[in-house]
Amino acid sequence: MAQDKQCSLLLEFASRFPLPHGARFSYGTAGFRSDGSILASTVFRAGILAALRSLKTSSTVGLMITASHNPVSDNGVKIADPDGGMMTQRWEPFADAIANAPDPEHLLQLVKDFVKEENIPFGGEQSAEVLLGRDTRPSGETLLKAAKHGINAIIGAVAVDMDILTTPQLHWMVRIKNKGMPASESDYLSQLSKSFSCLIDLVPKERVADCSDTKLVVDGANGVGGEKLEQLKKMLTGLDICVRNTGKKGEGVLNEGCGADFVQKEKITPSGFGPDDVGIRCASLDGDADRLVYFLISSSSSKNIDLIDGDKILSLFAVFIKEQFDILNNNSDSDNKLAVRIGIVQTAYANGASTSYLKQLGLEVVLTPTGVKFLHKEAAKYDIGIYFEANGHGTILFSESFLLSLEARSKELASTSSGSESHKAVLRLLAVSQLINQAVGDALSGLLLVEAVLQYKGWSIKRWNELYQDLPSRQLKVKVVDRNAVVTTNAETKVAKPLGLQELIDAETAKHPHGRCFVRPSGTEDIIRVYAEASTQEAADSLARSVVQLVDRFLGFPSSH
């Protein structure tokens, strides 16, 4: 009986929202993404996928409406797992096949099959909760509604409507909220403030940087990250932030010619910044504020910028890491040292310049293939992981039972040496665990967490961007008939079919001084990207356009030929 009420629940529901003519939605690293007027039927979906996800685990899950740095007309959805991570990768084809699903009684097929393979509740008593967030698109509302719709159509689920927030914040919510503990948007400020505050009272006193270096100039992307800095900057001391592109009114369009995607593809200074801001420190958000890169305007005369992107933050996370533990096992006797894994995951994009930096220090670096699934995966093995794209977009994870010694190793030095650099050192590492967003890639706690470790280092911009100077690069691309002709290995760094390829590739590649070249098929698109790097800016180009050319040879289209 509950069954036959839920069946007739769900196709009363699908009804109101249509599959658009035409349309193919696949759920992918950024989720469901597509003009916002097309995706009603996808976000009602996606909020019968959301329920069934806490259903099966038992836990809340998440459920975000935004297409983070797209244009504004674009809008998207993506599910968050109840740790804050993505949605599991195996419940993927789950969601592909039923934002295509044709009609209702197709979609409703598709749902009772699932749920009978994956042994899910379906019907019952047992409740299910999604917490719901959006960004500021003017689709979000409309799209909100829709969400809605799907989680009330499977009986027991509720949704919580947690308002405009950036996406790592309803990341945050879903996790800090399964452990237990109070996860509101006002919790979530708190935490970054109190931490970002603890890491500045444990700063050196002679590593105080100059009060003027105490500015920082943070372009919104027009978009939520703005407001939500705003907030912010009102709960922080030792910090002088001014924030531009906020998204108010008349201010200008999201991601229109400013944000961290335009900055870091264009190394040009986003709308709002010009000549006055010469040799300030400038940062920028992307839309949803899940990515963070840094710029140095130069020159009062031109547009072009130092980026201090991805690579660089991580750089500077892992140097003040690294020295927190120089600090508490220099001053240990050897049977006291705290043994710690630390591991720095990159893809083959990082700049080759990046990875030679953090070898040097001595660091463990690993690649995985392209993708934040990949990244945090990997990130999560060790004691502390540190993962960043070049596009801004990573974190710091710290393992609980890692944490869980950090902690004890506090106690025991509060006890004994309270004040000593060893205690400060266990406090910063513990500070970091608190201000770094541990469920995704956070723009908000990332740039709270660059500007502490610049002022313990004494650091200005200039400075950090000094800490190694990137190998010139390009990336192309070429058309071919199919994609999936090209198979790699080794972290997307090899080509393993075509045979043949690979060996031609390194050829070109020895030709140049510090070489490195790679290709690898897009994710979407009958596309191959090369990406190569070498010594100088024309020798990456030469490089670039000569695989391009053997990649042709091989898989591009007979016309060409």
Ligand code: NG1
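Numbering follows the first chain given and starts at 1. None of the values given here were measured: they were computed from a predicted structure. What we label the rigid core is the largest C-alpha set whose atoms superpose within 1.5 Å from one form to the other. First, how it differs from the form predicted in complex with the named molecule.
Relative to the superposed rigid core, the position of the CA of Ser356 differs between the two forms by less than 2 Å.
After superposing the rigid core, the Cα of Arg474 is displaced by 2 Å or more between the two forms. Core-superposed comparison between the two forms: the Cα of Arg516 travels 2 Å or more.
For comparison with the form predicted alone, kindly provide the form predicted in complex with the named molecule.
Below: the lone chain, stripped of partners and molecules.
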């Protein structure tokens, strides 16, 4: 009986969200992405998916409506698992299948088969909860309604609208809620501001004098991040933050000529910045504030910038964390040292100079395929895993068991040598674990950690940029008939298919000193990406261009030949 009611409810709701003719959706690197105007059926079905995920795990899950750094007309949807991370990859085939079900009957059949296979209580015996968030895109409001319908199509499931949020805020809320702790937006903001001020209080006194450089100008990409940063900055002391591209009426279009993706890919000043900002520390968030890059305008006569990307943010964090362990262990007896496994996780897009630098610090570096779900999973294998994509998405993960050891050490030091250098080092590490988002990369918490570490080191942005010098690189896109015709291996550094393409890429690469080049299908756009690196910008550009031609020859549209 309950099952019948459930089935007719699902059929009825599904008939309100028909699949657009000819559309195909795939749960890619960051969930479903497409033009916002054709996404209602997908978001409705993602609502069903989220409700089932919550039923399966008996926990709260999240559903975020965003297309991140993509144009304002795009939108997207992704699911956050109970730990705040991305939805398990094991469920992606089911996500794809329901997103493409041609009609309500097929959709219902897929759901019925899946709940049976996964042993999911279906028909109202159990309750489910989904937290909903969205960025500032105009299509978000309609899509939110579709998501609510999807959730409400599953009896027992409740949708909780958390309103406009950054992506990392929603992931944080899901994680914290499932830990049984207060998980509102104000809890998030106060955790960030408290742990930041704790780190600032622990800046060595002799370095405080070097910290006069407190001015920071932030490009909010005309998205949600600017507005949230305005809220956060009221709770902070010791930082003078000015937010531009806030997205307030008349200020500009989301991600257009601004934002972390623009700055990282184009390497020029975003709109709203100019000659008056020469020498000042600047940062850019992306449209949903899960990416962060810094930059420096070094001359008033050029639009070029010195980009300080995710790799350099990672390197700054790695230097800081390693230093805390050096302090702790250099001040401990040999039988009382705290053993730690620190892992650095990057993708093939990491600048080669960053990887060499990190290895030379004695750190263990691993590469994974693109997509934070891969990096996150790898980083979680360490006591402390630091992961970043070059584009500025990343965070630092502390394992639960290592956090317990740190807390125990902190208690011990508080009673034996409170205020000692070792004690301060442990307190800094604990504050970092509070400040940095443990669920996903978070531009706001990342920004506060960068600021705290720069103050700790007494470093200017220029000094930070000099940690190592990036190898010149170029990223290009190629439109092809079918991007899935490219299959890669070795963390995407080699092409397995089409046969013969890799050999030609190798031959091109060999022509350039320090050459490195790889191609892969994008998971978020219908294109092939080409990345090239070489000892000069001209060489990197020419290598990228030649490989674009190769890809086009193998896979491009016939008319373009």
